[in-house]
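Just one chain is shown here, as structure tokens, and it is the form predicted on its own.
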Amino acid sequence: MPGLISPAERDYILKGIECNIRADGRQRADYREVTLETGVISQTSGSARVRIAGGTDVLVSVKAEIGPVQVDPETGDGADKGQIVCSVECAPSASQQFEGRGADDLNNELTQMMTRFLSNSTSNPSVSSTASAGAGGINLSKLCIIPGQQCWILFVDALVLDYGGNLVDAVFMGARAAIYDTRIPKTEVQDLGDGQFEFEVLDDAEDTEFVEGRENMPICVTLNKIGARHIVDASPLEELCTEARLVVAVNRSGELCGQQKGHDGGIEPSLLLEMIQFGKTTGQTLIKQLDARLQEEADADLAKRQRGEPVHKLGFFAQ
């Protein structure tokens, strides 16, 4: 991530920008391309890597644990819900920028957006499929075995192993795809008679289920306001021109999940209410091209464990 841009690089990018024509040829709406693998990490319950064309790369593995509930000691909230524990770290080979202690604040940063927009879900079992999906995130419920004792603790952890730009949205779609991946071993809970329970964990491999709740979990859209215009998947040195960057979190219904804006320079309501809503048409654009793309993987091992095949997965030192 380069930190200084010359005056004659950033009129150039501004310019070309107001005219719709990016330094890399792309237009303001436009992606770069965006190469998912899943199942990429063999000692994970879930795992993807995300690379877009140009330099970022994100690894995002998840751990499935057993841990006890945590109870909201005012509310009493939480007794029947499973966790999510988010963690972000950006490879110091990634960038020069990320050295020493350079990566601390954007570490925080994302770790903390990550927590709370996947920590947004449906707990309430009664609400329908539609409904849920409107939380934006994981039904935490279904990940608690005994309510108020155990429960299943998500463990999504994200390195960034390169850096070129657009780190937010990269981060997101690698967990959206990890947790797709994540499977889960069945429990079976017995009653002992007097509030006393005890649970097994089944050790067939076979005998697992998927997160509920992993088709509504969002993506973010970051759009970087340059000049009087915005764009999406800013490059390092477009991203040096941002005087004012909006993160969307979107869930594949088109419904706004959450928000956050970052930088010092202010957003005009009209111009606001139009990044808004276009982000909300990108990511669910981007979620339709990502569950493609997850199912056709899917579907392909589904059809080499039919055949009796051997699935193998190329590992993500693959390139």
Given for the second form:
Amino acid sequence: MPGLISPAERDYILKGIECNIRADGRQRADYREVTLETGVISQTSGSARVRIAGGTDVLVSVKAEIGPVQVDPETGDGADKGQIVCSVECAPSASQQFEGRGADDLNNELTQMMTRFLSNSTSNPSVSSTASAGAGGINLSKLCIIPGQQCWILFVDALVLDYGGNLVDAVFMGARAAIYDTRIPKTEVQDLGDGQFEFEVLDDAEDTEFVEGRENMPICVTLNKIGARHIVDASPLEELCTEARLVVAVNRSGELCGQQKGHDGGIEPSLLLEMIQFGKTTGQTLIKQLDARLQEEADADLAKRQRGEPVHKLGFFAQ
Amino acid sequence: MASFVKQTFEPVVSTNLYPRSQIDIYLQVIQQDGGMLQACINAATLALIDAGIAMTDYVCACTAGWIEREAAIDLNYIEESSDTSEVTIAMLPKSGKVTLAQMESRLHVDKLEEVLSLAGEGCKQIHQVLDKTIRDRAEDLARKMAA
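And the form predicted together with the partner chain, for comparison with the form predicted on its own?
The next block holds the full complex; its first chain is the one shown before.
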């Protein structure tokens, strides 16, 4: 909540990090406990809520809607692809600095980051097997219904309900979980001949598809440089002491899907490489753990449904 | 919507106890299936009590409308968007006074009394639920503090 930090506090945090002991007892490479649940909003195509112990609370929802394709006027690209539209909003109640228009800059920054990492397509033809998927991993061609006319648009909206540091990681973890949970109705396309097509959305709630390429979605690891060392999962006070911040987006296979440097300080090239490498390994471990839990949750829900039991989501009642 | 909530709570919150300060009520709608204003008012009541802000009474809200040939309370989105009239009432349960009555559709004046009284009944039901929740939580907190 505070935007100010005293020199004594700053020194305490700095010296602690040098000794690998952070203010709350963690080591530099330790994450706080993450609680995650999918399917918390019934009227969406997919949703997830991520909470990091210490206060960060992010709600991500995915709504699949049908809309016209967007063709790039220069490259002619996009006629046979769906779209992903991301937006991040920080609720004014999340933190005192978000009151009124205080969150505008942060909202813009996070929205741009999400858009860049998740929906930009690579124009590099040498990437053969993933040519139809962008850095975001999701197969956009599969989202197309009628080439040149209609496609699925996935609206990914993240709402930051509470601020406790490390928003970027929470938002991307939530986005990955929400897309993992997303089910898109099947469509039936009829060729009326003469270049005319008609399609129908099948209304069967049981007969839906997962988003193809959802396993390849990246998550982000935020590394904060404090002093000569870097830490992950910064608390709000540690974020105030940060000289430079590096956000590394990495996917399951260890590929780098994007990165962004923030704050005013500089990073030495050798440290930069070390941070990227560290971010990559941490990210891969995180994805493995995340996927294991998501699969566990999905299997448990499926088992309950098959037994005819109702599936109760804790949602906002989760402690 | 925000101005409705504001005018509903202004007379109920004892602002004279909090001079030179501002009370911000943030309402975040995550998803809705009809009855948004009533849910906002009920949620704001609970939040204000949870914050420990002094109020003269609970504010309980309920919607009621006329569907086909009958009055009904708590209309959902499909019922709201079809050609039914709907009125939202906010009431102070101790005195029975109505602090907000909002309606945007047409309703025959003969049916108004039945709809309003039904909404009042709904408010009393909501009051019981809100009161029970607050008391359970207070007991829970008291137990934890005493331990």
